[in-house]
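Coming up is one lone chain in structure tokens, specifically the form predicted on its own.
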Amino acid sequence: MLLLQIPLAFYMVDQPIGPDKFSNYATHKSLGLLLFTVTALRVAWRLTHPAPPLPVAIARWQRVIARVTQVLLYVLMLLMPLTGLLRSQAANFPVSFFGLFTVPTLVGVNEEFSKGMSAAHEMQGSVLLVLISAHALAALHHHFFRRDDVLRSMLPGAGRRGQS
């Protein structure tokens, strides 16, 4: 969902306003309640079954580093979608869900807590786009050349078989 959610920001923010505008940010909005929704069920998922050990020749930094970005994606995952829900609702622009109902509002018209609202979400971006490039070029660089199977336990139905 985030390879959607990103280049749909960054196109819809540009667009001129119009139906098409409107249509791709109720798009993007509800995209990020869906996320918010599938990256809490994720969470509490984790919670219960951890993921699988790293390979123990990965040297302690490199497992600290790791962990903190994957926390950091969680949190900010979870943090984006409030963020811009707020932003929404502080400017008087309801939020729909998919057009199958609006979600209740939060906060009040607050033009000034929009304007936060607003920066917040676009620095969460750019800072969830830094630790999605760091996180998949560590990924790749795992499998292509520290040869190992960090990627491949990342991938759905891995489990924790094939630790090196």
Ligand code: HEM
Given for the second form:
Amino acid sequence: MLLLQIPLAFYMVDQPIGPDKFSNYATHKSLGLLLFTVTALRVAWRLTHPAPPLPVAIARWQRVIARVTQVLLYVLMLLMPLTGLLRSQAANFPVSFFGLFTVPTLVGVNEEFSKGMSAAHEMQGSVLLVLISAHALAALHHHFFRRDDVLRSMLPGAGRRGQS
Ligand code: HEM
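And the form predicted in complex with this ligand, for comparison with the form predicted on its own?
The complete assembly is shown below, putting the previous chain first.
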């Protein structure tokens, strides 16, 4: 979903004003709220089901970087929908969830606040992109260069297959 959400965001902001842009903004907002929901569920799952352990050969500093990156990824996936939502509502744009219902208003109309949230949302998007790239490159590095089980342990069903 994130791989759809981020390119859609960069595409929509540069579109000329019109029905297509409007519809892409609506999709971006709904998808963002769905992302928030599944991330919250994922975090709840992760807190009760620890991640598979990393191979013992991995140095301590690399474990620390991996952990910090993972935590930041979760924080941003929860924070971005909130800054996006607040930015829209403070600019007096009601936010609908796939046309099913309007999200309750969390903040009053406030132009300055909306601008601040917009800048935060944009900055968080850039950081998220860097983190996703680093995370994916590190996983590929483990798989193709270190030839360990790190990438395999990130895939669905890894817990059931067991770790080495
Ligand atoms: C995980 C969820 C989300 C991600 C990763 C995400 C990512 C992005 C990115 C990368 C941009 C382009 C930044 C720029 O160049 O200005 C953007 C723009 C935008 N996003 Fe999101 N977004 C998310 C959720 C949301 C939600 C839930 C809303 C509103 C309910 C929202 C509202 C907006 C708006 C209005 C813009 C246009 C730029 C602006 O005027 O601030 N986003 N988003």
